[in-house]
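The chain below stands alone, shown as structure tokens; this is the form predicted alone.
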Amino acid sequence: MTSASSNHADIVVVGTGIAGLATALALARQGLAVALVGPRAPLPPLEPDRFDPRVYAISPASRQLLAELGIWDALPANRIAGVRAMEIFGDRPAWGRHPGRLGLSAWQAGSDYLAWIMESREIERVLRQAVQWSGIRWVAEAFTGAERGPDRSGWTLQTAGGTTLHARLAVAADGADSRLRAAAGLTVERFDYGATGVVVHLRSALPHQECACQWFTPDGVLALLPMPDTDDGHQVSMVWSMPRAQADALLALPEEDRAATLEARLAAATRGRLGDLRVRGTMHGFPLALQRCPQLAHEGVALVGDAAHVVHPLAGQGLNLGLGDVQALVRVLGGREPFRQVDDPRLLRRYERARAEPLLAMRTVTDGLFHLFGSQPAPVAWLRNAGLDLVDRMPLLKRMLVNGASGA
């Protein structure tokens, strides 16, 4: 058992996920004393044709802060795919109307790329190199608890290992059921949208050509992001927000089985966009809601990430919104006047204004979307697919989204 231990800190971070990670690292930059607190699971080795099952949409805003943290470089280049352009497909009506579709691309907000696909450990396993070669304290134990000073100034955190550290202002980045906001006595509102987010790499038989595509469809919401080629073809990430009921069922099949059976409902959702589509990898299901947390900061504490909030993920802008957080954080800190500590109440006022706008923003489409294409009577299904036609006519309309969908 680890003897206990006393430091100190400017900040300590509770979370070792990327929002942990990037967060520590980017606070360090700014010449603070910062610790990180949370488990170090060994990542497994990189391997040429495996790849992570969680993959992101890194917005430009997103790269430039990993670029800015000398991250961006340094990641994998050939485990990298650019999207340039998107495609949204309303569901099929039933009297046989084509459905509605939206085309999106990168030169219409005079930009390269919309977004970047990557796996999550592997952004994880470059920030985790980072973080050890910036000499930040990383106490890889898990976090337990923590107090309030008794002048209500700072925080005495402990963790499993004995490990005691007092920090004038505590970041939870500790994900969706953190501990270390519940310690602080900040509230969380959390609906269940009844859905699970299906998710597993495929073999296509066409090339994406740096296109993500999306379907409204009446079983969920359905995406295919672009992926890198592998030896055996091209490569494709699904997502697919289906009905609890009917992902339980199909995760609950016989592998052989659950593959053939996603097969068919890709055949039949994409009409061959694609061409044939074959599971290339492990089917996981997690559960899909909306949470918000009507406080992100109180009393020496700020949350980021999936701590201070989480969205449907038929946006695919969960991970931009955490390092959304991080950006907001670190440019309030850095630019406080001289006689601020780092947890006054000001300066925490500062960073939930800076957030509350986009946080807002992103609650109002995924929530709005996920509502209006979970809608099946036939007026509601004409006039959304008409609306995704009318908005594909009109070159402003869709320089607006393509900015909002690339973070510009």
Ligand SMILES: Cc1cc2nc3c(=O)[nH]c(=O)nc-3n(C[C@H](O)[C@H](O)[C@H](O)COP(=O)(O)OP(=O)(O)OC[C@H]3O[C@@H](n4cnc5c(N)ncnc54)[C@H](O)[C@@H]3O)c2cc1C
The other form holds:
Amino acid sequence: MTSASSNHADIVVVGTGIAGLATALALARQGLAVALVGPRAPLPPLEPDRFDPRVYAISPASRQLLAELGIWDALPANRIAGVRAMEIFGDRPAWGRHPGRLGLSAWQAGSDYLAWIMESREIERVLRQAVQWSGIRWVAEAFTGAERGPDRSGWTLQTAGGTTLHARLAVAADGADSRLRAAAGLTVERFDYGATGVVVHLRSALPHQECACQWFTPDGVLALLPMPDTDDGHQVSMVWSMPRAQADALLALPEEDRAATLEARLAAATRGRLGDLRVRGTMHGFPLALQRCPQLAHEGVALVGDAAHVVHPLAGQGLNLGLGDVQALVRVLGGREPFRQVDDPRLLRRYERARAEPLLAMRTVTDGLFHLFGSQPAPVAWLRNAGLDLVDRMPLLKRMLVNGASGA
Ligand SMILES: Cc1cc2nc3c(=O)[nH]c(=O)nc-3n(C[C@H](O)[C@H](O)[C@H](O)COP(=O)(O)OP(=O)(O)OC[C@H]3O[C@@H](n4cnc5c(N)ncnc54)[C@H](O)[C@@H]3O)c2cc1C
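Starting from the form predicted alone, produce the coordinates for the form predicted together with this ligand.
Full assembly next; the chain just shown is listed first.
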């Protein structure tokens, strides 16, 4: 494998989240000289019964990528919870009708699991170890600026610690506020949902039975994801995308009142589906927005992960989309003709084309659901609940939805 020990590399990846680490690792596996730029803050040690508040639903396609990178088998199996089924509940419309309900199971897609729930930091931990063993040069400093040389001679990148790196291709994996994207002149369109994703782990009186539950409530979208049991009992992870003012008010309460308020609201929203629910951990809030970049690549810079797109978390697909970018970019660069350099505009166009359809589909679904269930007029409320019931009785459509939900 070629190494980027000097300040010259074929590719510099900026950003050391999951998308950046996976990109650097996958490209280095192709024999390219890769340098990685971004912070390497120590991760808290793995402790039984203490879980990272950030968990992701990893799709079968993302699992496949992690397996190809040798990451999947290195993840601690006792920290992973499989999702065999999903239950989606509508809201309670006026005139006392039942909320709509839709059930999806893995067997409808002919597979064992729809997704796997795991902690962000455990995926990062294993990816970091693999990156360190792979000979990738990791400059653990923030990227500060870049300049494009004349005649497609590549990019010169600067870091906060004064390091200068040269590469033909720079990959922006530095998140939603990507500085490299801005330096390359790539634009971003942003729509603020006016909502916050409140996340916390909960102890549930009843076992989740490997089922992820989601409620479209008048107070936003509530998801309870299966988690490994603890000594304390059964566990689920909550993501409640609620109007920002409500989230701000909740998060501003003193800790005990905050837990009690949330528990009362959970009882009303879930109506005993998982029995009594108790807060076990610290609550965090993430502002939610939709972001779209008209161009995913230009002049020797390619965007991946949240630097390329941000979607509402109601489908739990943001990171999965990012790992889809990684897979597509690696496939395009790995399949290039021998006479093409890694920054060849034709390759970058191929990457953009490969991602256009999946990105549009996911944006349409997540944004559409958000607006459908955010709408209050009675006829719309009736229609969405009746729609869930109807789909529940249509096996073919359900199979398509299962494939979509599992990213297959
Ligand atoms: C509430 C919530 C729940 C979610 N649930 C799911 C889910 O279940 N499934 C799913 O697939 N997705 C989910 N997502 C989406 C997911 O969190 C993101 O899509 C994913 O974290 C993006 O990863 P990334 O590596 O692209 O970006 P990030 O995780 O943002 O990483 C960016 C990295 O770049 C680094 N960086 C930033 N600036 C610089 C700089 N100047 N120089 C160098 N490095 C820099 C940062 O330190 C960071 O390491 C959820 C999101 C939210 C808000």
